[in-house]
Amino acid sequence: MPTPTPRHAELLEHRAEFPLLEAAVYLNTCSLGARTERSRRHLEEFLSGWDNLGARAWYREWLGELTALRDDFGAILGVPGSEISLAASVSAALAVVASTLDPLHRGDDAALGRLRDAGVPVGSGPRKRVVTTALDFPTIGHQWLARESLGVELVVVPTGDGLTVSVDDIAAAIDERTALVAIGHVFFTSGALNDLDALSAVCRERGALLLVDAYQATGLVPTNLGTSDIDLYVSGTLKWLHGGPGTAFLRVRPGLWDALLPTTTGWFSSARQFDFAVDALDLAADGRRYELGTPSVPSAAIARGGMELVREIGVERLSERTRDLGDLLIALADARGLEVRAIRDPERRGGIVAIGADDPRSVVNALADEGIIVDFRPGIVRCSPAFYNTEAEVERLVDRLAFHLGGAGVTVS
């Protein structure tokens, strides 16, 4: 069978913008996106402002850069930047979200009434249940496991095939006790895309909120939050946005702002933060109401460089190129007799292709010694070619995987 030919070869013109690609065959974007030189320039501008302006840089430059970063996120998600809340990490964003749900877990009548006013068909009584899946990242579950002393029940829906969890199985776990369904847009091991429209419909019908962890999707899977029913969306810049660690964000559907009131908060959530009033808390009228303390401006500067490139290329083209490279990887791995643990349909797959391995750590270490960078998770070598990878790099990866795993077939040159 002929191997697929990836589209958008013109995107390889951007390889020169990524110093890491000169140092290694880098196929690990799902763990950490390579840094673009644009991020270095943005960081240097931040340092220059610090050197030349000192604290005045906050007012002359840095607050504007934070606003521009919110606009960047909003632009690729189809919503105004004013709906975006900046966070230091997805964990920090989830802590804020969890604080808004504590009254629901208690069955607070006023909180339930606010949700009903927002169009969420909740009844009376506590909603102590949070539903997630066995394939989701631990951060999703830990936030509510930490609230078990408050009576919160975390329900983990199992996977039958190790790749997916069906909407029907998730729906079966949602009842009148469920406050929230929390799930990844793309599962971090199998790369499987979840049907968010179907999940939204089930949640809306049963009075549960839907939270989507989109860290493995943002910048890769075209998403329009402006036309979706997703209630809460969290993501960050570490992976497919090429923005490094230290910057994440949250988007709460605006219709829920008056219903979901945070009790984990900080001075950036204030409507009048520069009044410096210690005895008053008036939440900002936009997405900033869910922010915490002072954002990391150096991290934001780096993130702006990555976002500049993502916006310039466009998520649709990034998606097509990356999924095509995934198809190529799967076809070559099949030909070499490797165990592919991935979704075959590219429309249902993000940027991850997993290869089964009994001792994946040793395989990943051996590949690293040869200058090929991938990652491992229990039982798999996790590969994630991105738009800047060449077909030859994917071929070399599969060739060396076959060598280390004992795969069959003719060596690829």
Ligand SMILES: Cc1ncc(COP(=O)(O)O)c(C=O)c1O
The other form holds:
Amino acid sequence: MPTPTPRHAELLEHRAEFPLLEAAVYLNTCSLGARTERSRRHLEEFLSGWDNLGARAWYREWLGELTALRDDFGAILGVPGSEISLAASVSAALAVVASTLDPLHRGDDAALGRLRDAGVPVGSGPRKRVVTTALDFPTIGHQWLARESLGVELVVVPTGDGLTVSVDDIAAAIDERTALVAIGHVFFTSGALNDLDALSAVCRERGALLLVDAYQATGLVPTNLGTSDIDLYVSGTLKWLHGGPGTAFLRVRPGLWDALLPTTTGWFSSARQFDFAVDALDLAADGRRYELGTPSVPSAAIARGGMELVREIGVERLSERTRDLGDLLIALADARGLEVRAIRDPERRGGIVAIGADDPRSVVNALADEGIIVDFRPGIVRCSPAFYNTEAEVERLVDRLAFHLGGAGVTVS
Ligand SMILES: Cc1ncc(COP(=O)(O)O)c(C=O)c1O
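Counterpart to the form predicted alone, namely the form predicted together with this ligand:
Full assembly next; the chain just shown is listed first.
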């Protein structure tokens, strides 16, 4: 019987625009997405603008590019670019978010009143707690651990199976002391996809805000922020947006703009930025109100190349092909008797498939010596095939993993 053509095999035509794919079997997009040649073109335009226009490039080109960048993020997430705030990293975006919540932790009457006016049933007492999970990225917890001296308490919901944290367990941790639930859309080690509708319903009911760290989901998991109740959404371009380091963003639900006022701020948040008034701060009427200082324009140029591609292909197709490759990886690893530590239902999985290993660092280094790039986290080799990987690359990865981990049916080469 002829082998059926895989879904969206046409996407492999894009391989030629990723130089890294020539150099390696690259299965580490969840750490750093490969770069398309489109990014080089955008970066060269940035450099030409600098050389030809000097500071005039700000007004003639660069501010426009930053607006286009916000529009790119918005288009991928179903909202206008004016709702997007640029940041240098997710951590920087979280620092701004954390600053908006300080009055809630203190039980400030005016701040609580503003939130009630915005429809969030916060009640009238202090909300000192922030709930996150044991599977979340460290920077989430760090933001609020750093505020312990201000009386803030971080509550970390444990995981039972090392892969997931149930909505019920998270719900049990939320009470009238909870200001915020902060959780990944896709967990960065297990690849589990969280049910954001269920989480926002629980948060809404109990008067807590919901923050989603979507770094492992944006560009991979179809998401429409326009029709969702997510209060705060942070993400960046390093991974599934193929946009490199230096660019991240925040989207605060517009209904909360007047209730969540930043105390960590900068002149890019000002409504009248170019009035240069040192004695007046009027926050911008749109998402820029949560921005800080001069953004990294070269990073923005690089990021625009990645997002051009993501928008052209569409997140739906990217998601389907990535999940099919994940299914293949799991089936092959099972057949070799490897310890698959991943979510088997593709509808509940992002782009990560982890394989258990006693010494993952040495396995990852041995694979790198053979030209196969994956990465490690404690106890696992973390693999993340993306749309541009071939089925043959996934087969080769599993074959070599089985060799290094002592699995069954190894091809010795
Ligand atoms: C889930 C998640 N959040 C956040 C980050 C990074 O945060 P930052 O932009 O602050 O470096 C990563 C990876 O680098 C991640 O996987």
